[in-house]
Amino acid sequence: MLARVANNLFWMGRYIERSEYIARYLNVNYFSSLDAPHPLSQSRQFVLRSMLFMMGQPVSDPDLELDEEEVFFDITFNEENPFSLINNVNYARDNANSSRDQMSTELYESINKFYHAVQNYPVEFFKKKGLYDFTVYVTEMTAVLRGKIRGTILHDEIYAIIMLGINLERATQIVRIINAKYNDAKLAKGSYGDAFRNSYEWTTLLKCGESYDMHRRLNKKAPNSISTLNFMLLNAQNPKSVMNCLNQVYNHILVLDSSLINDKSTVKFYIGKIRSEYEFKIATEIEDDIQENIDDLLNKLTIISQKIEEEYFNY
């Protein structure tokens, strides 16, 4: 396989996954705020600022009044914003077009259908009352695409490359969501004694990661900072956790590099090292300095991506 084609498959997976997390973050934050116990968490301005913070566009002016329709449009349908949802869908389809002969007809047709549905969605309807319908459609369609990837492609190098992109992007988005909700928790506090540790924002975080029900079944209690960080970062049984994603990335790298030689310069060694570090981490250690741990993990995920591209996709 050409390195260029492999790179296209890798980024196709990343853009599909990124589209889902943008849509879910918009949906969960907007509608969860209706049930929030703290007045600030219910504020539309607070919710809009949280959305922009997660997108890497934090608003520094506390007196700036954000327009709800403009924020929604910028995050979803603004083609001049390179990080908007519609551009991520465009990028996914462009990468699929460039590696068409390496994927199944069923997968390509689903990506094409997804692309045209997003392109033709009525923007004015979305701004006024289409947020729920549109974001649910995106999350459902990305789930369909992952099903097509798992069910219609041989589980060989091509599958491994696509899943590398999906799992690396999932880990990155989970950490970005943790960063955003940690920032929200510091501001919004809570109403259950220990304000930060028991903030409602930890519940919202779990819902953004589609992990709230799993957390409740495991812990049998309301989420707090420790249980949420442990579940979303360190619990390998949670399919949306960073630890699970690192395990998946490592397993897929083994498909591309089955060598028994333990070369410390390879991405396989680096991923294994990060896996081992987080396998034996404790949530209380992370809570001691959440921001430093978030920044460090994001940096490590970026290095993994760079090393994968240098080692396998350099052309």
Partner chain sequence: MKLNTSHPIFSAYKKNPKLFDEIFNKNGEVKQIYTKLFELYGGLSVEDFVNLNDKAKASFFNQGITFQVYSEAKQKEKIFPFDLFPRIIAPDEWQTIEKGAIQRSKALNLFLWDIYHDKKILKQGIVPVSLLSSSVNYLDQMMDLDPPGGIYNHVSGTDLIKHSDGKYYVLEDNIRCPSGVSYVISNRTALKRALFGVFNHYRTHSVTDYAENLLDILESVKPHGVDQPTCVVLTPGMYNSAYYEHSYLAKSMGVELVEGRDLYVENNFVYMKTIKGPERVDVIYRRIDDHFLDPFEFMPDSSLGVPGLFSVYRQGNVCIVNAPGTGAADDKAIYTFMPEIIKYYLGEEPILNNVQTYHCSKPDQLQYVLENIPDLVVKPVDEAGGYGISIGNRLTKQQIQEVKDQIKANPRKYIAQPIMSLSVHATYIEDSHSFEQRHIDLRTFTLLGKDKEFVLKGGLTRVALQKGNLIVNSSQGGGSKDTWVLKK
Second form
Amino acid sequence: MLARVANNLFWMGRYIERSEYIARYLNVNYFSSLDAPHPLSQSRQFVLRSMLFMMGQPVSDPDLELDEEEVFFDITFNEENPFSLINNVNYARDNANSSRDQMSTELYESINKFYHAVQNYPVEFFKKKGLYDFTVYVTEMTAVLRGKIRGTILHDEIYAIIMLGINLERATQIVRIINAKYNDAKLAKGSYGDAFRNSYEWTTLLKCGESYDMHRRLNKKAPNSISTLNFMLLNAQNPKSVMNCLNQVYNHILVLDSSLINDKSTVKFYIGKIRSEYEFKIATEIEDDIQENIDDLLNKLTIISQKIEEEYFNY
Amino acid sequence: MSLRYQIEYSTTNIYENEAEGAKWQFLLVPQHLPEQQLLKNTTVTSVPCVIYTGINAFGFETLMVSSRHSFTEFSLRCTFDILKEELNPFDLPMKDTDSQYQIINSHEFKVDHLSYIRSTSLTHYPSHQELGFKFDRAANILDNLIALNKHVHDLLEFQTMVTDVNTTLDMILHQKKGVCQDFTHLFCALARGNAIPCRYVSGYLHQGVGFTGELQMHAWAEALIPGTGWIGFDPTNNILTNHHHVKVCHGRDYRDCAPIKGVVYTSGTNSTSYNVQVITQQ
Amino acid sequence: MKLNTSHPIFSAYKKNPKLFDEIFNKNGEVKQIYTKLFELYGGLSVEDFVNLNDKAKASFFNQGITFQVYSEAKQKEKIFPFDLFPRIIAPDEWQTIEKGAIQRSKALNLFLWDIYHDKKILKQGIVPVSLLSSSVNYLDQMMDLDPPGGIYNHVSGTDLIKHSDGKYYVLEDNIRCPSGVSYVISNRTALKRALFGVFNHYRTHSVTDYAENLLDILESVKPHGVDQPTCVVLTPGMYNSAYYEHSYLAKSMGVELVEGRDLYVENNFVYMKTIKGPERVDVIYRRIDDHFLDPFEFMPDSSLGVPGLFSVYRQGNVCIVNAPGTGAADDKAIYTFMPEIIKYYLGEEPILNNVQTYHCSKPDQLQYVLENIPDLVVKPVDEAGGYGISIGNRLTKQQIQEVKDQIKANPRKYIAQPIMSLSVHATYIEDSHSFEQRHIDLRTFTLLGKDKEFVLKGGLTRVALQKGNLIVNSSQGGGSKDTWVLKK
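Now that the form predicted on its own has been shown, please provide the structure of the form predicted in complex with the partner chain.
The next block holds the full complex; its first chain is the one shown before.
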């Protein structure tokens, strides 16, 4: 496979996954806030700020009054904003276009339809009434795309590269959500016992990762900081956990690099090392310094991505 | 009698921003000819490079140099040891004048040598002007070409920095100044205008005997005289080529013979310098 | 069968008796070959048809079979308009086309070999040398170069029309990078999706075998000493208007779709950059023009090509398909000598007709042209895509004078031909929700390899969608139809 095409497929996977997380973050935060127990969690300004923080465009001025429609538009349909959802979908489709000869007609057609639907979505309707409808549409379409990826292309190098992109992006998004929600939880503390540990934001966090129900099933009680960190970072059975993503990333890199020699300079070695580190981590250790752990993990995920690019896309 | 030369070509390119790799094609290696033997050939670059020999579209040996490294400065130095035989330019087989013209006016001859008769953008004689030199049908073609050589030499004044590799004949005829490339382009245009196949030649000139050239590569022309062959004319110096001229390649004009062509992956400006030295070895 | 006016979608069908209609004969009866189809379509209501038409359009859009249009600031995606009424070609009629197309491709190939080697046809004055000496597409770089397998025009697109006399005429041969073949296939797919019921009433040749034949042809011209050649399709990139076709061909042949930046030359071989390092490339089906191929030999500022590629080609270590320099032979001036070229190399009479052509470079013919502009089509010799064409009977007095002045200023640049009357075919018109007569042509696709040849049984029937318009090119607002070649 061409190195350039591999790069396109990798980023196609990343942008598809990223679109889903932007959409769900908007959806969950907005609708959870409507009946949140903590007055701050209910505040529109608080929610909008959290959204912008998650997008990587935090607002530093505490007195700035944000306009809801403007923020929604900026995050979703603003083509001037490189991080907007519509641009993510555009990038995903551009990447699919330059590698379309490699993928199934079914997959390409779905991406293309998704692109046209987002391009033609009535923006005014979205601003007034369409937040739920649109964000759900995006998350469902991305699920369809993952289904087509899994079900219509050969599970060879091409698949491995797309899945590397998807899983790295998923891990990154989960860590970013943890980061944003940790930030929110510090501000909007819970009403009983240890206020930080029992913040309502942990519930929102799990919902953003489509993990709330499964967390309930496993823990049979309301989430707290420890159970949430455990579930989202370390529980390998949770398909949204960082641990699960790292395991998948490792399995897919083996498709590209099947050498038996453990060359320390390869990305395979590096991924293996990070994976082992997380396999034996304990949630309470992480909680001791959440911020540092988050920063460290984000940094390592970035290094993995860079190393993949250097090793496979930059011949 | 034979002469031995050592030729050294060097070039340095400096880039404003770091370049991420590059590919060059150099047309520098003296051609293998009966009167011109290449004894030794070395190439050194300042950046680690893959170097191999290719050929260009006209069959001449090229030096293909590519680098995947990052650099802001690239230099290359080639040295060639050459053994050159002295030939007498007047000791040539020559047809009578009538048969010469008969051949050049024949349809078959025109078709055979179309590539070197049709004009190129750099050898295009301004269409609004009457051809500046017309052959005297009474004289044979060699004499006419010698006269043409002198005509070009007298018409243009040698001056650097007034033309570049894209200057058209229109401009050159207007300012009547230029360097060896411009002299040669004009010679080619006028010879072709008189139905003589003529090609642009790039090479080295030994300057030890007071000839005009530069400390760069030299250019001259080769014209085809029926029954005789391709004969070299150096209009810059108003002479027939001799053992001081070391040929590298020929083509339709400068563009086919450019000593360096490159694709460099960088942005911003760059500057280039060249140096050529031709030394006689006793 | 009489035209049944109760067929609602045919109610507005006006027949111009001066035009050759592919469906109706002179008495207004449906020709036998179309009877069944006409019956089936006649049963549909206008609403049914509007629906089907919209579905077909959506299908092209969703499949991304689109091209980019750069108007104003933003680029727009457009589909190539597709018509739901197929064009049907009878078996014996097709046989003539197929034989004729192969004959022309072979003759052009021999012509190209000759003009890049011994130039006998020029020396004997059968084709004037002046046509080539002034052609920028006649590449000196190709002199005495033997392309692998001896083939220049591996892929040829022959544009044919049916005149009012009912005979096929060739309008031009396209042997640089002829495009459109992917539309033949996607038109068939779209028609099958929309009107699957009609296919079982006809025995139509399949068109899906093009890609495997193309791969066969590419592999047949592999460089010397290569056993299993690696073939690629070279595209200028996803913003090119034919990008869909490039990716379709690569995908259906199962080869890589590369851009210039994916390839590089080292030690006299071409390599592509893969995730596992360099992989040698042996045959390049390039969809970029000659002048972009190699910045060292052609346009120095081209970033679409591969530096050093031509050197590898000259040494026989890679095959470029079509060969560079084929443009010298698909020039409109060379076209007019096709009957002579066919006779000279093959010793055969041309199977397909050429349109009578007047060369403005010849004084007597120039005179005729200047005096008869209203009856002629004047074309520049070296423009593609239908640009610069003047159709005499459409011009005002002042425009005629302007055309005359243009010709006089540069006679070599123009040829003129009688106004050919392209046949018409029932075509669905969105604005009127009904079928109307529209002019059509036919582009066939011929492949030529080492000891191999193939003509796609089908072709691209292009339709001039504007009423009365004779120019069918997609760049000039043309559409296309599925084209059925019937089995014997």
